[in-house]
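As structure tokens, one chain now follows by itself in the form predicted alone.
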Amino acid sequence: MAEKKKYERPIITKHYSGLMNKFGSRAAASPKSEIDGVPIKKLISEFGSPLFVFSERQIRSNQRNALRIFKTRYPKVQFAWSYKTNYLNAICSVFHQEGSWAEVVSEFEYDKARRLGVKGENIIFNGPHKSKEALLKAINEKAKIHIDHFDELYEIIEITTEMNLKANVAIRVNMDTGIYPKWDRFGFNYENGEAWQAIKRILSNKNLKLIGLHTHIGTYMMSADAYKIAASKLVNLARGIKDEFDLLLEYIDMGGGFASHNTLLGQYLPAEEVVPSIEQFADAISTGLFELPLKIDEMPLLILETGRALIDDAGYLLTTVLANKRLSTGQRAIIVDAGVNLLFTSFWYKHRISPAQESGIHVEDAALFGPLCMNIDCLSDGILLPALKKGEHLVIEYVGAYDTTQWMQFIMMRPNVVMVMEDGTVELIRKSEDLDYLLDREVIPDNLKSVK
């Protein structure tokens, strides 16, 4: 007897003709079957699904390209890898091999950088919370401590006075750059004179050495001009320090925030058509810095804490179709084995998602759901995909930033993470979790150990 075919009730779908119509450009259903020459099916067969994959080649290329672009515009440049963006050891090590320092925002990240062999003097310690123990450690190891608020400043003064130590410090400055809402919860304000007050209090203390100024004006910045405004304001502070105290700063740290080519939800055009290029960011920052009336050899080092723009396109999430169904609206629903617990950035990005195999040229509007028993577990609420069968695979691109730091063990455990090396080999860089890993940190009181 012939196998009974599945029935699906008929639905109406839009037909796309030509390059553009009122619904947008025609969707491309081209499969992405490999990463740096390694077949997707081979990766999943060996390491399981879901699976995070990183490209060593792309990371190195991104970092080298960014350094080249800035160095052609400003002679003294130093990148510091933003640990919060992705602090997997293998990822950080690639950036450190490329010459990046470490930029950390917690004691945990500080210790991680030290274990990877980064010298204290090559660590920038940011963030609003630094314990007394963390501050003492950073002071002793000559780290560059970026002071966030007056309470932190006073604690550093107490520590250095009690221990007779000298601390290398900078201040974080927040300011109006024409981007709203302003990031004014971090650091000292420029416009109301708070930053200048902090500078004077530091310079009046013999145990503190002011070595730099720092700002971080926002995240996923869509305006290069804002960086020119920020650089100009830091230059004005540096000029005041030189004029009043005859002190040349070692560096100006412009932070990060450069947008990657991930498209934001609600953004009509794709990101690569609307976000500034690295060249535009570099032009804006260097133009502002060159307002300093100094000889070239006296100009401060420019530090950049670029994160997502250097890693987003080097990360992929491979996932497998678990089931297909129709929602009450008639929209196709595709359930896959990767959820928002792994892809936290799906709450603000329209990730590029492609089938990993030939699946036909006809596409229809679909909702992509993860495996979690939660209604919010939706990776995309409107994506044009071909008909996909149970067991077929999808590739989610631009997942290098924040997903493996903000992911969580919730209902499903976190999967393997691998790196495709420059020579084409594949290395496991984080093992998948199992029940023993989960239970290792739990303690059961004696009177709860027996279950009837």
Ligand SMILES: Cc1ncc(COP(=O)(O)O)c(C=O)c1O
Contents of the next structure:
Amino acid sequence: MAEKKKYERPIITKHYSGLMNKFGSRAAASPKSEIDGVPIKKLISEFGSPLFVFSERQIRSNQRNALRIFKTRYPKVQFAWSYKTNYLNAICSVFHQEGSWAEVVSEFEYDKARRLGVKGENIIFNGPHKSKEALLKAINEKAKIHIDHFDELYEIIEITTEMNLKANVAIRVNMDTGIYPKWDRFGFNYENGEAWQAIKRILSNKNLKLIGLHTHIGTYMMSADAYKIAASKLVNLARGIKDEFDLLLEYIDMGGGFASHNTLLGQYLPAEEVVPSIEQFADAISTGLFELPLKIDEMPLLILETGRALIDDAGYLLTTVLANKRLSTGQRAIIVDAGVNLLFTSFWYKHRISPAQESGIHVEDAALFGPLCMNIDCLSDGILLPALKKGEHLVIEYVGAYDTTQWMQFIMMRPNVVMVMEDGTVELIRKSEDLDYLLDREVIPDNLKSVK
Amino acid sequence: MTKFEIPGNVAVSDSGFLFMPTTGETFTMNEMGIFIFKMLQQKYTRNEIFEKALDEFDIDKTTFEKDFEDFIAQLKNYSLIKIS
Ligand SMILES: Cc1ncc(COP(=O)(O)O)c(C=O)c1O
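Any chance you could show the form predicted together with the named molecule after that form predicted alone?
Now the full complex is given, and it begins with the chain already shown.
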């Protein structure tokens, strides 16, 4: 018998002129069949689906690249890994091995960093909520406490006075950098003089040591210029501190916020074409900082709390097709086993999603749904994908930032997370959750124990 | 028995480019789409199409049935077929 021809599901696609951008300009059909040389099929057969995969090589290369870019523009640079962006121990450890400090915004993140061996003095403690116990611990361990509001400032004064301790502090400053939305709910405002007032209050107290100034002007910033404005404003404050109090600050912390290469929902062009490069952000920041009239060796250390731009492209979410169906409008719908429970960022990103196997060149506009029995579980309302069979895989790219911290245990358990190591081996870095894990935290009152 | 009817004025090229002169709409089809569409145009019955497809392509009947129904639904959605 003659060999039969290879079959592909019949597809017909309508052409819409001028509408291609709804789907992004990239041909969605090119398969992503491996990660750092490890086949997707192998990863899923060993660790299940859905599966988060991180690339050690990519993280290290991102961090080294960013450090090199900044160090060639400014003499003293220190990165502090933004824990909330991704606080899996293995991920944090790669950053710490690369020399990054820890930037934390809660007590548990602080403790996590300490348990990983980060010294208190190498932890930047940000955020609006630091309990009294957390503050005390941070003060004792010489952490860098970034004060968010006056109530916190007074609490630190109270603790240090009562116990005769010295605290290393900086203030977070918010300001108008010409971008919208203005993040004015964190820290002390620059324009209305509040920041200067906080600085004076700190400098009038002998138990507080003002070591730096901090700002974080927003996240996924599309303007490099805003960083130059922000750096200039912090430089103005630093200059005022030098002139009036004869004090040189140890550092200026410019926060995070560099946009990654994920494309925002509703963004017309792909991110690669519109977001500034790390070089442009670095140019803007160093230009702003060099307005300080100081000798090179007196210049403050530049701290960066870059999150998403260092990890987004090192994370992948592998998923499996559960079913194909057609909506009442005629649009194709694909149901996969990873939903918004694992992909919080799908609420603002148009993720890059590729098939994991070779498929035909014909693509069809499809809605992509997760496995949750909830209407919100939509990963994309329109994406061009080739014909996919039940059981085939898709790779969702650029999911390294915020997805494994903001994920939720809702209807489905959180899956395995693995890391493809630089030597090509694959390590499990977080075990999937199961019913026992869930029930371990629950307590049934005695009189509710009998179920008829 | 179900009868399929493709509007007479629809033009299809061998590469699967399809043009609807009445509306100006254009479509593309993959190989399997063209294969089925051409048979529909030539008034093959459902059974005949199944027979030929299963004979020529490496596919089982259940999968083909699902895909065939889905393809017909797409054609219907684009008003490219009448079913009676
Ligand atoms: C204080 C602070 N630093 C750093 C970051 C990291 O930001 P990104 O991931 O946008 O670089 C954030 C996140 O919003 C933050 O609030």
